[in-house]
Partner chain sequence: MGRTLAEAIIASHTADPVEPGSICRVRVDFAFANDITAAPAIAEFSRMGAEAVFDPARCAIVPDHFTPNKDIASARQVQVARGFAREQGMLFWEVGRAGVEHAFLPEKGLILPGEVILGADSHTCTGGALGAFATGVGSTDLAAAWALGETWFRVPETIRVVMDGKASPWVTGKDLILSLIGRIGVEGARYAALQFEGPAIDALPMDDRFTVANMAVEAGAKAGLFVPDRRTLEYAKRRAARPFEPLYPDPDATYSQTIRIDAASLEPVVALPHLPSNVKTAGECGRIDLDQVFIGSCTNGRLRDLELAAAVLRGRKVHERVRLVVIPATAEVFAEALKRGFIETFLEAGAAVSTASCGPCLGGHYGILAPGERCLSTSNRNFVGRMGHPESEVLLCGPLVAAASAVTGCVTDPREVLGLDELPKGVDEK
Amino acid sequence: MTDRFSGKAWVYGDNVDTDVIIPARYLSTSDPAELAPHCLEDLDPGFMKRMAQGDILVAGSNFGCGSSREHAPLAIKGAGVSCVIAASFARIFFRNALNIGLPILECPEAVSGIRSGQRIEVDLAEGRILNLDTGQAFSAKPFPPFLRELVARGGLVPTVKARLEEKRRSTH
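Let me have that sequence as a structure, single chain, the form predicted on its own.
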């Protein structure tokens, strides 16, 4: 189970809405590989050229507000972002992110203590966020085992399929 992530922080402000996470003009697909190149392009046009696989988004309050489209967390995950840390999330984004297996942590203190470009390490099981550049540690609510399994398996649908297959095998 993948419980730990590390990468460079990309810090954004409050109210980052789904329209800037993935602009509506790209909603003709729900393929993460096709959405990824356009992730955050209206907010930060060079984001996809500068970010590296495993980097971490850090944002203020109400991240993912706006429409209920699942395309937003799909674009973020497809872009290779390993985790999103925010002061708070819009509730529908929160649910959609977990549904597709994108780890998200609410931690206002971490948001205040992390700057763009700093190296961050996240431990979901412990709820620990560590700024590797400053040594500052922050605490978020740990992911319980069932959510860590959901992330490890890639989201709700793969988790349900795997559990059904396990059940089928155990009864035969």
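These figures come from a predicted structure and were not determined experimentally. Positions refer to the first chain, counted from 1. Superpose the two forms; the largest set of C-alphas matching within 1.5 Å is the rigid core. Compared with the form predicted in complex with the partner chain:
Annotation for residue 158: C-alpha shift of 2 angstroms or more between these two forms, rigid core superposed. Relative to the superposed rigid core, the position of the CA of residue 50 differs between these two forms by less than 2 Å. In the core-superposed comparison between these two forms, residue 36 has its Cα shifted by less than 2 Å.
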Given for the second form:
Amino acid sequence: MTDRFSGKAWVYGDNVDTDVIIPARYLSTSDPAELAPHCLEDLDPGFMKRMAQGDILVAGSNFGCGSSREHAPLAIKGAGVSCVIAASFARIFFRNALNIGLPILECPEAVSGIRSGQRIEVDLAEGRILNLDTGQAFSAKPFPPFLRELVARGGLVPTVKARLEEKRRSTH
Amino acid sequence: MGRTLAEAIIASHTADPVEPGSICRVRVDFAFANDITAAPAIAEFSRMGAEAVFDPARCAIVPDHFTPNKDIASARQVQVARGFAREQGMLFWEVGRAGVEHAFLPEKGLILPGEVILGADSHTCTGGALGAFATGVGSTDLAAAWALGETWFRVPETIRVVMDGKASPWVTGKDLILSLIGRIGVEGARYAALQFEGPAIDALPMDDRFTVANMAVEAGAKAGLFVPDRRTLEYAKRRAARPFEPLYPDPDATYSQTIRIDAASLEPVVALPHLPSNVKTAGECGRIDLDQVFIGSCTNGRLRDLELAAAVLRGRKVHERVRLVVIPATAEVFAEALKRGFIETFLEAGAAVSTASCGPCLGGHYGILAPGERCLSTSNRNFVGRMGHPESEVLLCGPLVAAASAVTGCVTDPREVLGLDELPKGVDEK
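Can I have the other form now, the form predicted in complex with the partner chain, not the form predicted on its own?
Below, the chain from earlier opens the complete complex, with every other chain and molecule after it.
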């Protein structure tokens, strides 16, 4: 996972739910390439036409509330969004994003200090968010050490893989 | 220091210190997915290098969302799930013998008091009605639980919700939980566990308790728990698929807050578009015309819900402008509703009745909305586009309001349609 990105901000409100991130009518697949064209379709039908690879989603509180569908972060990642910055995340979306390797940052101050279309730079490792248009800098809430390790290991899949290998070694 | 019910259950499943905010590695008693979430979980399970699930009798896939298969792609998803379940020897049920997972699994005695339950579906919190710590996760987390028999949790703070007084017979479990969400908002319990207590909670039949726990996630909660009592234990003992040990909160437990609600002051309510917290009493709504009414889902597709709806519809007709879709949540509920004459009542009233499925709740099938259409639904979410076209609208309510509104064609307080003497009283699950 790259640690630094920059892109244009797309700013949305509170309670962006997983039904508008990826509507259930597209859930007959979990292939990110098939999900991506419908990303945010019911919230902002023009989003996929106008966004560029690397752009950044910025939203209010409780981002990703609703269904547990992992298809939501998969669609966002598949669309080419580099990072989601929100005032807060719904808990299942939060876990899913970390598990599938979609970078997320919790930072209410940045959300109030960023307007749609502004250029944003993010340093994920440092949790630093810079609004390149205004020069304002923000610090995201750091994850607890356990989650930082999980992300550093590349998410949940490699973590479980290592645990299983360890278990196999100890039983032989 | 004393423990809340959520803390007591987590503590009995981990070797790590348990206090709000700490992260624990937790043993999982039962882990399940549905037809939508299974396919990605199976793919991740294989990427993890896992060969066998930790215990096939404690791992399940319930095909319920797009079943009976609505198209080739959904048939393919179920085929993948079925193949994996057979190969692993884990639990799987075919259409006609299954049901909506959160109604079906408790019926089968697979979710029990004192247990830790993980489901790849956000409404897994329904199991909290049985005094289990039951919570929804995504497919990758579920795959990890299938592989290891454990997961990680950040121990949630517990918010105690005390419902004092005696609710009116017109107020169902759905009215209690919608009223709570209306008060605290869709993130009022974000990351927290809700613990429901008080006389109005004690008086609730099991079916209504499932409804209340089901919508804990709509307040952002990680779990919604009921302290086991006589009703819980009667339900669980009769059905249990394995031994279980109920757990209880300590009297000196610490709660992050206590919310008190006077149940006697509550009325039948409706959540208007597009958030479950947008709650008004049915009487305050003014005239809101409807195109469709849906009675069913993991929230309100149980026997008590159908009994209440049938009481309203008996001898009455669905309004000519309205389509009423009724989907019993499980095969068992369907069979019992048939035996008791509820299904006949629905058909005579002019309803469409279908086999168990999530159906239109998440915009899958069996009643999708066109642009501009409005549906009053006993399900759990009224987000934009939830049941079909993004320009359609969903309103949420309990079974009495839904059935009364199907008769009048607009949002209606059930007291305008039904006399108190027609209301089935004191019925628990039978």
